[in-house]
Each structure stands twice: as C-alpha cells, then as structure tokens.
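Taking the form predicted alone, here's one chain by itself in structure tokens.
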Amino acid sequence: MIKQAIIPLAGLGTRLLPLTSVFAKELLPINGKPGIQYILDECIEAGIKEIVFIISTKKLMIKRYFYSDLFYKKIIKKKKDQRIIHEYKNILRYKKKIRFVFQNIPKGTGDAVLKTQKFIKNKYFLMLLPDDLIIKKNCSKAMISVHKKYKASVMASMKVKKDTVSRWGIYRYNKRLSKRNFIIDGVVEKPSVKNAPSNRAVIGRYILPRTIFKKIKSLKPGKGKETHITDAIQLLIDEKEKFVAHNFEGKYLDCGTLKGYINSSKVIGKL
C-alpha cells in the first residue's frame, strides 16, 4: 500500500517573479485556495497518511502557515465567524499529516528526493510536484490503482505540443498495455527537440520505490547541474525495473509560469 507522498516545495518559483519575490508560490491563491491544499486534497482522497514537505529557510511561511495555531484561536475567540473556524480546522487535518524537512541549496528534483529518505518506510511512495494542478479526476488515485494492477512504478503523462519538449522530461514507450498506459523503455530530461524520443511528457505525479535512493546517491548532476529524478528513473530502468507511463484522465493546469497560473484560476473559477 502506498501510504506516504513526498512534495518537493524549495524551488525559487523565478517563472512567477515578482510575485514569488516576497511569496512563496505554492501558497499563491487559486481560485481564492492556496495552489498547495489542491495537491493535499488530492493525496488525501487518495489515501495518503503522511506528507513530506522538502522547504527551504527561504520558504519557511508554508510552514507558518500550518502553524498559525495562536492568531487563528484568538480570531476565533473574538469573532466566532463559521468560515474562520471552518478553514481552521481543514488547516489542523492538513497539519496532522504533514512533516517538513530542509533542501537549502536547490540542487534539482534527485536531490529534494534524496532529502526524504530516512522518513520513506514503504517499498513504493507518491511524489507530486505542485506546479502541475491535474483536476476533475483524482490523478494520484489511478495511478495507485495502476501500481496495483501491474505492479509498478507509475508516471503521470501526456502528449505535449513537439517545439516544447524541451520543458519536459520525456520518455518513449516499449508497448501498450492498455488505453491509457504504456510500458516505459527510456526517460530523458529536459530534450531539444531534435533529440527527444517522443513528444510524451512525464508530468509531476510519480510512484516511486525506495530503491531510487540508491541511484540517485550515484549520479554526477547533470542537466543544469542538478540532480534529475529522471536521470535515476533512467538508471532503473536500465535494470529493468518496471515503470508504467499513466495517460491520465483530468484535465492538467501548469501552475508554474504567470500566464498558466493566470488560467489556473480561471479555469477552475468555472467549475
């Protein structure tokens, strides 16, 4: 069972200055909610008990904003508003599953990973990135059901534009396994055009084992200079350790950029 999700939250957010100046970018609202309680919502629908959160000292205002125990309860004390106290205590179930651990010097997604390991007890564990919003389907929850039925590790993907790909990490796809998902032959970072396998993109849901923790203490950085999950994804791969691409089923917002943070609001503003 998968029962822990791992939220990598360090990162600079430079897409979104100025905003992210001043802000932390996943506390950014969305539709009047902050962008991060749509990824907890998601791991706790799926059934996720424990939440690693990688943050830096930079960023520590995600963690005070679970930690506002004292300003909510004189609020509280004084106004006794029903959405004050409502929002208070969806705050205090976020609280109970979260723990925090620190990535200080940006060092890419392989090293955040790496951040989590004395905590990881399962033999497989979530691992959402919050810039990618995938709503009106619960993609987590597939991607468990799929991990159980082939007995894999699971990535998120879709089809994206070609001339983008070099956003993405990419993968192409030793065969078909059923409508919706493929067996994964090979993952590259971040590719020009030219050079990448597909236009199949891994977007920012994984189920990984605990054996990636290994591979990533063996990588030199790479691009960028940073460590790439990908790049230990790669790894086991090559040691035929199965990975399943997903093509899931909602519709997927990209957070990340002001333009698609912008539409984010929007689009949910509408369901």
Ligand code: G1P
Second form
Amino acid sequence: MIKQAIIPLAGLGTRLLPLTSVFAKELLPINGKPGIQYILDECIEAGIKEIVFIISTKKLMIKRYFYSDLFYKKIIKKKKDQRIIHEYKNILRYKKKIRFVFQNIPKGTGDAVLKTQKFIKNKYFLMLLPDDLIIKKNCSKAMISVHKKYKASVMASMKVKKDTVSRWGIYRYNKRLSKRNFIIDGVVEKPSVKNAPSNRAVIGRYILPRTIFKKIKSLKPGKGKETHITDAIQLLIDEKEKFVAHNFEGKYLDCGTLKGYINSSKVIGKL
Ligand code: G1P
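Which structure goes with the form predicted together with ligand G1P, now that we have seen the form predicted alone?
Full complex below, order starting with the chain above.
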C-alpha cells in the first residue's frame, strides 16, 4: 500500500530568478493555480493520505500558505462568494494531510529524503519533485499500479534528446516488461554525453523502499558535493532491489527553469 508521499521543497530556485527572489517557486501560479497544488492534487487523487513536505527556514512561506487560516477564518465567514469559500476550504483540506520537516542546508535530494525517515511507516513511499509537472494523466496513480503489478520500486521516465542527458538522471535497462515498463540495471546522475548509458531520463516521480534510508546514510557526497537519491538507488540495484522505469503517458512540463515555467502556463491555459 502506498499511502505516504514526500515532497522536497527546500531548494532555493535560483534557476527561476528573479521570480524567486522573495517567493517560493512552488507557490508561483501556473495558469492561476499555485504549482504545488497541481502536485498535491495528483497525490490525493492517487490515494495518498499523508504528505511530508521537506522545507527550510528560507521557505517558511510554504508553511504559512497552509496555516494562514486563523487570520482568514473570521474574514472568510463574512464572504458570500462561493469560489472564495471553496478555495479556502481546499487549502484546509490540504493542510490536514501535510506534515513538515526541515532541511536547512541544501545538501541534495538524498539528504532531503533522509529527513523524512521518522515519518515513513510503510515498506514503500512515493516521492514527487515539484519542478516536474505531469498533466493530462495521473502519473503517480499509474506508478502505484505498476508497483502493485511487479512488486517493485518504480521511477517515472521518458526519452530525452541525447545532447541534454547531463540535465538528468539517466538509466539503462536490461529487460522490457511491457510497452511502458522496463527493469533498470543502472542509473547515473547527470552524466556527460560521452558517458551516458542511454538517453532515457528519470523524471521526478519515484516509488522508493524504506530500505533506501540506510543506503543514503552510507553515501559520500556525489556530483556537486550533494547527496543524490540516484546514487542511493544505484546501491539498491546493486543489491538486487527491483526497480522499474515507467514511461508515463501524461505530458511533462519542466517548471524548474524560467523558460519551462513560462511555457507551462501557456500549455495548461490551452487545455
Ligand atoms: C533531479 C534528479 C534527476 C532527475 C530530475 C528530474 O534533478 O536528481 O535525477 O532526472 O530531478 O527532474 P534536479 O532537477 O533536481 O536537478
């Protein structure tokens, strides 16, 4: 059963400057809705009951977004506008499902995952990277089905242009299970074009086993002196943990760069 999700949100979002100078990138609107709400809706629709946010003291704005209700409560009571009341209740609905942990020094995704250890109760949990929006089809839901079917850890994936491999985690597979699912036998974080094992990239949705915590602890900092989840996954693969790459059906929108972020509003606006 996958009932818990974690979302790393401690990143500073420098790639989105100037928008992130005082603002948390995950709260920036995408076609009139804060980016994080797309991610939360995906989780909840996939059956997730509890979501752990990894934030930092610099990103306290995210916590305040969900905890402003004391201030708003009185004001909202007097409102007649159904849309406003609905949006307010929606935020409260999210709030009930969210817990917060802190990663005050940005030491990588692996380190962020480790901060959630004390909250994770089941054998497997979901992780979503908020820069990666996947629309039109619920990727988390599809991955949970893949996890159940193959009794394996799962990562979302897609083919990327060969000259962009150094932007992603890149994997190699050794077996095709079905049209969209592959058994991974190696994954490397942001390889050079020359050293990339393929042009198949990992996208920000993961179903990970709880055993990953131990592997993260054993890691030395990797690329850019950060602890990468990709490196911990490789350690698990070395120990024969089954990892399936799932080529998702939805449309991918990269909201982590300014160009991608601007484009995402345009695409969603046309739906
Ligand atoms: C992270 C992961 C990388 C993955 C990417 C997907 O990189 O480390 O393996 O391919 O997300 O968006 P980041 O975007 O944090 O640089």
